[in-house]
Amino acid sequence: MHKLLQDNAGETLMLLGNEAIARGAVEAGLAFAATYPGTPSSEISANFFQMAKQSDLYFEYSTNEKVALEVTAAAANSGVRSMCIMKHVGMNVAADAMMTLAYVGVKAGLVILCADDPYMFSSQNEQDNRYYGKLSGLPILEPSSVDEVRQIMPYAFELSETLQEPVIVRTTTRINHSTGPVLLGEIIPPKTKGNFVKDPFHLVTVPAVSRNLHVRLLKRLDQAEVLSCESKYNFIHGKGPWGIVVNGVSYNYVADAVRDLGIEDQTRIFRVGFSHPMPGEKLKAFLQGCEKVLVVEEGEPYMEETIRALAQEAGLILPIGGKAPQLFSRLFEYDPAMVREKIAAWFDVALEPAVPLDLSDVPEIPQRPPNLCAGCSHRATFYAVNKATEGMATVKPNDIGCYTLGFMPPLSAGDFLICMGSSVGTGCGFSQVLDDKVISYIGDSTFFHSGIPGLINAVFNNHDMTLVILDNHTTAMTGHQPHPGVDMSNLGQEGYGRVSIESLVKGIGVPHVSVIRPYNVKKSVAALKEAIAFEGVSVVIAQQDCVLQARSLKKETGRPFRVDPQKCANHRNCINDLACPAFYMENDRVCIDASICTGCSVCAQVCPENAIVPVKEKK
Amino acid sequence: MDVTRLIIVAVGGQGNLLASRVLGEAARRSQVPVRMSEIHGMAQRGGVVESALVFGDAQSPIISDGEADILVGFEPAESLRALKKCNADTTVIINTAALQPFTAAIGKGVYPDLDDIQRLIASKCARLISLDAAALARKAGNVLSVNMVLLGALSATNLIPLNEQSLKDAIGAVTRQAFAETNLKAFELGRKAATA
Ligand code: SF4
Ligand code: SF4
C-alpha cells in the first residue's frame, strides 16, 4: 500500500514537505483532488495520482488551473472534501474562477494548495500570493514547517466548513521541498458521493445574486478575522520589549537567531499561520507591549502593512522595521544568517558573524546550467528549426517547459516569454508588426494547458506564423506527469480518453498542419521549410517521446554513436550547432561518451563526413 | 544537542538525493532531530543538486554561507564552487572523479586542475578527505554506487550524530532490495578510504 495511505497513526515517518501536505489531506478525509503540474507543488498531486488507483480518492490532471478549480468547486459544491493544488503562476490562470467562487463558497471543504517560489528556483517570477487572500476574500493558512503543514491540512477543511468558503494553504518552495520528521494522526474515511441542492438564488452568479453574494462574503471574512485571532496557528512565545512578526519559513530563522543571540528574555515573537484576514485585535495586543516591533517575511510587505495600519489604529507610536534599503529586501529568499544579522542590527545587539573564507584565489569553475538531456528530441526539433530558417530574419517566441532551455546558445531557440501560452500570442503580435518571420515554439502539455486560445486567434485573424509544437507526449518539465494527449495505456491506465493534436489543430481551421520526427532531420527540415514558406497559420507537430521518460518506462532507445577518429574533420559542426552534451573534448577532438548517449542518431545525421557511427558497428 | 550542519552538493544523476534520504531515515531511527531541504528544480537536467541537512537542536532546513561543518561533494569542481558555505573548522569531503560540464567541452570555461582544487580547499578548511568515489564505487560492484561510497566515508569521520550501524539499516531500509549488498560493500569501502 502506498505509504501515505497507510493508517499508522502516532508513528514519525521522514516525508518530504508535499508528501506530508498530501498525508495531511488524506487525513483529512480528502476524496477529490484536481491540479495542473507545477514545481514546486508537483509531488503532492504526483502521491495522489498513484493514491487514487489504490483508494476512493479521485484524482485528475486538469488542462489547466483554472479548470482545475472548477471541477474542485463543482465537487465541493456537492458536499465532497476537495483539493485543487498549483503553483504561484497557476493561481493567476485559476483566479477568475476563484474570485467569484469566494462569492458562490462551498459545501464541503476546499483547500486551494498554492506554492510560491521565492527566489524563482524554477518560476518565472516571484509573486506573493497572499495578496490574492486580500483580492479574493479567501481565508489563508501558512505552515512553517514540514510537520505543521500536515497538522495544518484538517484544519484547513474544517476551517472551510466553517466559513464555507475556500481556504487557500499557502507554502513556500523551502516547505515543499524540505523533509523533517513528521507525526501521523488518524486518517478521516472520506465521503466520495455528493448530492448537490440545487439553489440558483445562491449558485447563479447574476448581478442581482451576486450583489448579496459579496455582502455576505464580508460577513464571513468578519467572521474570519475572529477565528484568526482565535487559531491556534497564530500564536506567541516569550516576552519582553521587542517584537517579532514573522510568517513561514523565515519563523525558523527567527527562532534559530532569538537563541543564537541570547535575546530569548527580551524578545517576544507573534508567529503568523492564519495570514488572511490578519489577527487585528490579537495583533493589537501583541504590539501594545512592544516597545520596537520587527516583521520578519520574505516576498512583499504584506504583513507590514497591515501591522502599521494596526498600531495607527491603536494610536500607538513605536519604530516598526521591516522592508527597508538596510533591513529586508522584497527580493529573493532569507536564510538563517542574514536574518540573524538583520535582527541583531534592528535591536541593536553585538553579533559574532561567522567568519567566510577568502575565496579570492579560487580559479573560474565553468558553469554548469540545465540542459536539454542528451538525445531529447526538443534539441533535434530546434536544429532542424535553424537549418530551415539560415539566413532568414526570425522571431522565436518559447513557452514554458523543458524545451524553454533551448534558448541558450548554440540552438538560440527563444527569443520571448512570459507565461504558460504565451508563445502563441505573442507570435500573434510580433507577426503583425514585424517583417520578420514569427516561429513559436509550445510543448503538447502547455499547447493543452492555454495554447488553444491563441491559436484559435491567430486562425481567426489570419497571422501569418508558424506554431512548432513539441510534443513529446507528456509533461516533462515537472516529472512526466499525463496531459489529454498521453495514450495512457503506455502508462498502464486504463478509463481514459486521448485528444489527439493533429485533429483538434485541423478542427480549429489551420490551413497547413504537418507532422514531423525530429528524429528524421532531413524530412523535418524539408517540412519546417514548407511550414514556414507558407503565408498565414501554420502548424508543424513534432512527434517524439521524452527520451527520460522512454528510458523510465523500459522502451527501446537506440545504440550508443561513437565518433570515428578517421574520418571526423575536426570542424566541430556537431558540438557547435547540435551541442548534445554526451559530446565532449579530449586531445583536442570531439568524442562521445557511450553512457550518456542514448543513440538518437542525431548528431550522425549532422555530421558531413558521416564520422559518426554506432558503436560495434560491423566492420 | 548540539547543531551539525551538513551540506551535499552533486550533479543532477549521481544520488545525492537517495544519500540525503538514507541519513534522514537513520537520524529517524536514532531519534536524533533532523531537517532537510534540497534545491534541484530546473536543475534537474545535468545542473547541480544541492541538499542541507541540519542535525541536533536547530529549526531551520537550509545553511548559510560559511555555517556548513562538513562538505560532501560528490564532484571535484562543485566542491569548491560550494566552499562559500564552508569556514576555517569545516570538514570537507570530496569525490575526486571529475565529472566535465557541458560549457567545459564547448569551450566556455576550463575545468579546474585537480591537484589546485585540493590544495585550495586543504588550505582553507580545517580536514581535506579526498578519495576516488568513482573508482570503490566500481570495485563495489556498481559504479551507481558513488553516493553509498561517500556516505561511507562521511561515517568514519564521526562527525555526524549518527553511527555507523543506523547507517547500514538505513541503507537497507532506503535504497532498493537488489543493491543492498554492493550499496553495503561500497560503503565499507568508503569508510576504509576515509580513515585510512
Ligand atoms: S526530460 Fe525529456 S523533454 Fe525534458 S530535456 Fe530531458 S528528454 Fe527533453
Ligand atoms: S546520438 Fe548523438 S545527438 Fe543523439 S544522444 Fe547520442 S551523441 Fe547525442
Given for the second form:
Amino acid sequence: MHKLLQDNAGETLMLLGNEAIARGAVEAGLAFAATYPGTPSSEISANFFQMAKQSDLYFEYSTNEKVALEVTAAAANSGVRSMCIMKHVGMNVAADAMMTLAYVGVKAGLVILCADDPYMFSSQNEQDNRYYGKLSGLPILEPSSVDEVRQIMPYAFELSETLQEPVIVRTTTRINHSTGPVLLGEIIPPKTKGNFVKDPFHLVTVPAVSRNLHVRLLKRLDQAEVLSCESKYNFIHGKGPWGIVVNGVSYNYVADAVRDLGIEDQTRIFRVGFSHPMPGEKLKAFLQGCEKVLVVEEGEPYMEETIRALAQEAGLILPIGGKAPQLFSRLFEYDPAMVREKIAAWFDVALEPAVPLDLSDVPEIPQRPPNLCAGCSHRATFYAVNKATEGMATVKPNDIGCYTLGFMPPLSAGDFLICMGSSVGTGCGFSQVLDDKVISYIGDSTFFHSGIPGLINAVFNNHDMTLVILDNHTTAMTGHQPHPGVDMSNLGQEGYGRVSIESLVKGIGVPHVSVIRPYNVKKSVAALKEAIAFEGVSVVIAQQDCVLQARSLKKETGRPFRVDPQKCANHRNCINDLACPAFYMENDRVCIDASICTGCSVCAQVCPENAIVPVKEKK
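Moving from the form predicted in complex with the partner chain, what structure would you give for the form predicted on its own?
Next comes a single chain, given without company.
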C-alpha cells in the first residue's frame, strides 16, 4: 500500500513537503483531485496518481488548470471533498473559473493548492499569488514548515465548508521541496459519491443572480476575517517592544535570527498563517504594543501594505519597515543569513559577521548552460528547421516546456516567450506585421493545454505561419505526466481515451499538415521546407519519444556512436550545429561519451566526412 494511505496515526515519517500536502489531504477525506502538472507542485499530483490506483480517490491530469478547477468545482458542488493543484502561473489560467466560482461557492470542501516559485527555479516569473486571494475574495492559508502543511490541509477543508467557499493553500518552493519529520493524523474515510441539488438562482451566474452572489461573497469575507483573527495559524510569541510580522518559510529564518541575535526578550513575532483576509483587529492590537515593526515576507509587500493601513486606521505612528533598498527586496528567495542581517540593521543590533569559510582550495564549479538532453529529438527538429530556413529571415516564438532550452546558440530556437500556449498566438501577431517567416514551436502537452485556441485563430484569420508541434508523447519537463495525446497502454494504464494531434489539427482545418520523425534529418528538412514555403497555416508534427521516458520504460534505444579519428577532419559541425552534451573535447578533438549517447544518429547524419559511426559493441 502507498505509504501515504496507511492508517498509522501518531507515527512520524520523513516526508517531502509535497508528500505532506498529499497526506494531509488524504487525512481530510479527499475524494476527488485534478491538476495540470507544474513544478514545484508536481509531486503532490504524482502521489495522488499512484494512490488513485489503490484507493477510492479519483485523480486526473486535466488539460489545463482552468479545466482542473472546473471539474473539481463540479465535484465539490456535488458534496465531494475536492482539490485542485497547480503552480503559481497556473493560477492565471484558472483565474477565469476561480473569480466566478468565488461567487458560486461550494457545498463540500474545495482546496486550491497553489505553489509559488520565488527565484524562478523553474518558472517564467515569480508572481505572488496572495493577490489572487485579495482579487477573488477567497481565504488563503500559508504554512511555514513541512509538518505544518500536513496539519493545515484538514483545516483548509473544514474552513472551506464553514465558509462554503474554495480555500487557497499557498506554498513556496522551499516548503514543497523540503523534507522533514511529519506527525501523521487520522484518516477520515472519503465520501466518493455526491448529490447535486439543482438551484439555478444561486448556481447559474447570469447578471441578476451574480449581483446577489457578490453580496453574499462579501458577507462571507467578513466572516472569514473573524475566523482569521481566531485562527490558531495566526499566532504571536515573545514579548517586547520590537515587532516582527512574518509568513511562510521566512518564519523559521526570523525565529532563528532573533535567537542568534540575542533579542528574544525584546521581540514579539506575529506569524501570519491565515493571510487572507488578514487578521485586522488582532494585528492592530499587536501593533499597539510595538515601538517599531519589521515585516518579513518573500515576494511582494502584501502584508506590509495591510499593516501600514491598519496602523493608520488605529491612529498609530510607528516605524514600519519591509520592502526598501536597504531592507528586504521584492526579488528572489530569502535565506537565514540575509534575514538576520536585515533584522539587525532595522533594530540597530550589533551583528557579529560570520567568518567566511576558506574556500580557496575548492576548485571553481564549471559553468553549465541550460541544454537539452543527449539524444533529445527536439535538438534534431531545431537543427532541421535551421537547415530548412538557411538564408531566410525568421522569427521563432517558443513555448513553455523542456524545448524552451533550445533558445541558446547554436540552435537559437526561441525569439519570444510569455506563457503557456503563447507561441501560437504571438506567431499570429508576428506574421501579420512582419515580412519575416514565422515558425512557432510548441510541445504536445502545452498544445493541449492552451495551444489549440491560438491555432484555431490562425486558421480562421488565415495567418501565414508554420507551427511545429514537438510531440515526445509525454509532459517531459515536469516529470513525464500523461496528457490527452498519450497512449496510456504504454504506461500499463487502461480505461483512458486518446486524442490524435494529427486528426485534431486536420479537423480544425489546417490546410497543410505533415508528420516527421526528427531522427531522420534529410526527410525532416524536406518536409519543413515544404511546410514553411506554404502560404497560410502549416503544421509540422515532430513525433519521437522522449529519450528519458523511453529509457525508463525499457524501450529499445540505438547503439552509441563514436568519432573515427581516421575520418574526422575536425570541422566540428557536430558541436557547432547540435551541441549535444554527449560531445566533449580531448586533445583538441571531438569525442563522444558513449555512456550518455543514446544512438539517435543525428550527429552521424550531420558529419560531412561520415566520421561518426556506431560503436562495435551494443551498450
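Numbering follows the first chain given and starts at 1. What you are looking at is a predicted structure, and each value in this text was computed from that prediction instead of being measured. Under this definition, the rigid core comprises the largest set of C-alpha atoms superposing within 1.5 Å between the forms.
- In the core-superposed comparison between these two forms, residue 433 has its Cα shifted by less than 2 Å.
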